[in-house]
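Here you get one chain, nothing else, as structure tokens; it is the form predicted on its own.
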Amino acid sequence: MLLSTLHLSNMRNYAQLELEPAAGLNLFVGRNAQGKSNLLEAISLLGTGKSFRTSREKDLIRDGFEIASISGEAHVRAGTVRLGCTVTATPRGTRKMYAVNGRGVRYAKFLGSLRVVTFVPADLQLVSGAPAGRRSFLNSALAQEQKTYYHELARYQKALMQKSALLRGDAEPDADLLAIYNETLVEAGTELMLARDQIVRALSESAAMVHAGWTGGAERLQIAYVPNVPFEVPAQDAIAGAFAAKLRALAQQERARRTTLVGPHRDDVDLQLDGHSLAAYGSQGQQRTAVLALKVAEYSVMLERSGEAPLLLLDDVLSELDPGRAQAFLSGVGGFEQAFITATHLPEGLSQARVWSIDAAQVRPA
């Protein structure tokens, strides 16, 4: 998988700019705030169709315009593939648009187009941070992967807000519009608890093997998926079966709390150096490792469960890094066709990279 061109008008401190990015590893150096995130967000962009910085898609508009754009060609296992977002201001709020091959779609059918695989500062917050992180990490994995994922995260979000505000409603619950919702919830619950379960399976034992050859085994790293919902088998009947019983077990509780406490909204992921919290006991170099090797193993499920490698973005990670993390990680993911990593300076140990400078929003081969 490789972009070979990209296209911003008017994102972020962009006014325009024409990239054709190189096979392999490129490297963006410039001094702060000129631009070297909002490059990488970009591309970003044009795989998820979302901002790994902000939730206000208004900001992605350069200052005085109302539209903003991200355009990009890439050569994907299936072809030539062309992908759009537009960001529009209207006095209703913002509007995203996608296309891909000059044609309109919708955000699912875009999503998943072209693969990628972040890690910015942010992401060394997966293991002491809220829950709410983790979820959203895999999330943003499986949904790139499975288009089936995202049509059923987003079933499930949707009935979860209907029965939400049904609980939060001054009248008593209608029951027969609240057994609809829990049947949504269970259908389409069940689907995101299996894949999240398989998916962190094959985290667990990449972060591993990963983690052990960075430590020379000395340290165990465990990752383990913790469902709100315990089962036992992952199964379709047995993850359904255990998630009706609980919505009944905890029912009145619910109605007494006005909210929603069953299901994978409250899902977990569970990161132990040998046995032990790494949240709770873990240094912060541990910790660091620990999400490295996450981030690696992203990267290699990915590319082993869909044939294809993934972008690669770092934003500004290497320098948060000492020298030998830095280069454990460009080896672990030595297969990468192609990468984009930012830096304030030339980190060592880089070797056969495409050097580009960015200066004011300016990029320019160095």
Contents of the next structure:
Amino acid sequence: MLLSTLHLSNMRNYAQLELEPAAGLNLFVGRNAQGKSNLLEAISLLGTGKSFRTSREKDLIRDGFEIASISGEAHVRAGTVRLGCTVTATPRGTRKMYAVNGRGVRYAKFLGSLRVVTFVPADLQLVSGAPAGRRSFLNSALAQEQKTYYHELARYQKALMQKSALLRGDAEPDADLLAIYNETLVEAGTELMLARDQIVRALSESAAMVHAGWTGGAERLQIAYVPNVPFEVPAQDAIAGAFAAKLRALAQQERARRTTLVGPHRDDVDLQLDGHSLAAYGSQGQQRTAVLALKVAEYSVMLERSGEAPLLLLDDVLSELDPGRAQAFLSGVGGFEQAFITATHLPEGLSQARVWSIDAAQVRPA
Amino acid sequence: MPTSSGSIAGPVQALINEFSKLPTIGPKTAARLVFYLLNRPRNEAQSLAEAILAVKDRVRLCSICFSITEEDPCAICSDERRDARTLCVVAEAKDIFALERTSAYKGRYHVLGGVISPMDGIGPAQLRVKELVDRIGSEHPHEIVIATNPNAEGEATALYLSRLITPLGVSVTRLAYGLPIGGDLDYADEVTLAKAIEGRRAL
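Starting from the form predicted on its own above, please write out the structure of the form predicted in complex with the partner chain.
The complete assembly is shown below, putting the previous chain first.
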């Protein structure tokens, strides 16, 4: 995939920007707070429809304005596609609208036209951080790839919120209603678990290979899916059965503690080195290498499954890595069609890059 | 266009504020409406004000189906030609207007007054569910058509009602999901298309 044009209007610190990125490597160099991350955020937004930095979408709109707009044209296998997203501030909160080829579409339809793999400094905490970070890593990879995944995820989250509200309510929860929400959770949750199980297997295989190449095979990296509802075989019936059984077993406890205890919203992913949990036993260096391998794997799996290379967005991560690791990462994703990298200094050893300088929201070829 | 107070005359700002409270109307549209009205003759403003009050004063709920009406019972409930054996359950009275425009439905209605959503503090007790069960007991319909929206809350409400009503020996049906007429398969979203495949029927 290739982003051929990018147009920003009143987005973050950009008043107006017209950019024609090059194929291959685009390197954006500039001091801090000049708009480097904002540019990557905009590109990522065209892929995922969401910001990778904030849930406060009002922040996307330039100070003093009411509408931010981000649009671009991408070359994908199916042809050329024009993508647009506007964020509007209203008295009732912000509203986002999406368009594909000039036609207004819903989020679910917008998602995944342009695929991106994003790597930001916060991702370096992926191994040692809270499980929520690992779940959202899986969700964002899967939602870009499969429209049905996003649909099931939204359905699951809605039913989960309703069920929690029911459990937290003043009155004794209505048993029929609880059963209805549980049925939806099992239906949608089973699909989530199946998809997660599959992608984690693929990620594990791919990451292990990359990792072995880097470390000379001295240590073996393994990524394991740790579902909240354990299952024997990754088949729909088996998972749904196990899920329903665990819900029944913990029904009393859920009522007593007035909270939901069962389901993929409590899943986790465990990264292990030679069978030992990296989060618990790994050094910081080992954890970082594992995250790099995981990110390369995310890229490779997306490429392999869709047959199209996603855009690669690296926000200021090269400076967080020692030169050896940075080089290893870039050669790991060697097959990229287009990458966007931000840095405060021109990194060494990045040949054949189109270099852009960013200064106070002005982007110029350097 | 000025949207906040300060230099604007008090009554103008007051009306802008009132209009802004209405759904889909923001401060800019509200200001536009107010300046439009300022330029119209007094009798137009008068009839608008009267129409608004009449809605509040003269419209009430039908004691049978809980739709909005001027006469109780409403025109549909008192129409002998309507099929009393079929009862269509809708969330809001406005859904009846949508269904009536089709002229395809000849039965009667029951308005729930919302959908089940514990997040918003709405459970079966906040809706006219008991009234529905009472009607089934006294009117003995053969079929209940559940016409709540095909979204999460509408679905949960439909499932809840189905669990409640089926044991009473009444057949419970749900509006079909499917493709828009005159549409293009290409443009249908995956989820709707998948539902349409599930709900396919013999020709």
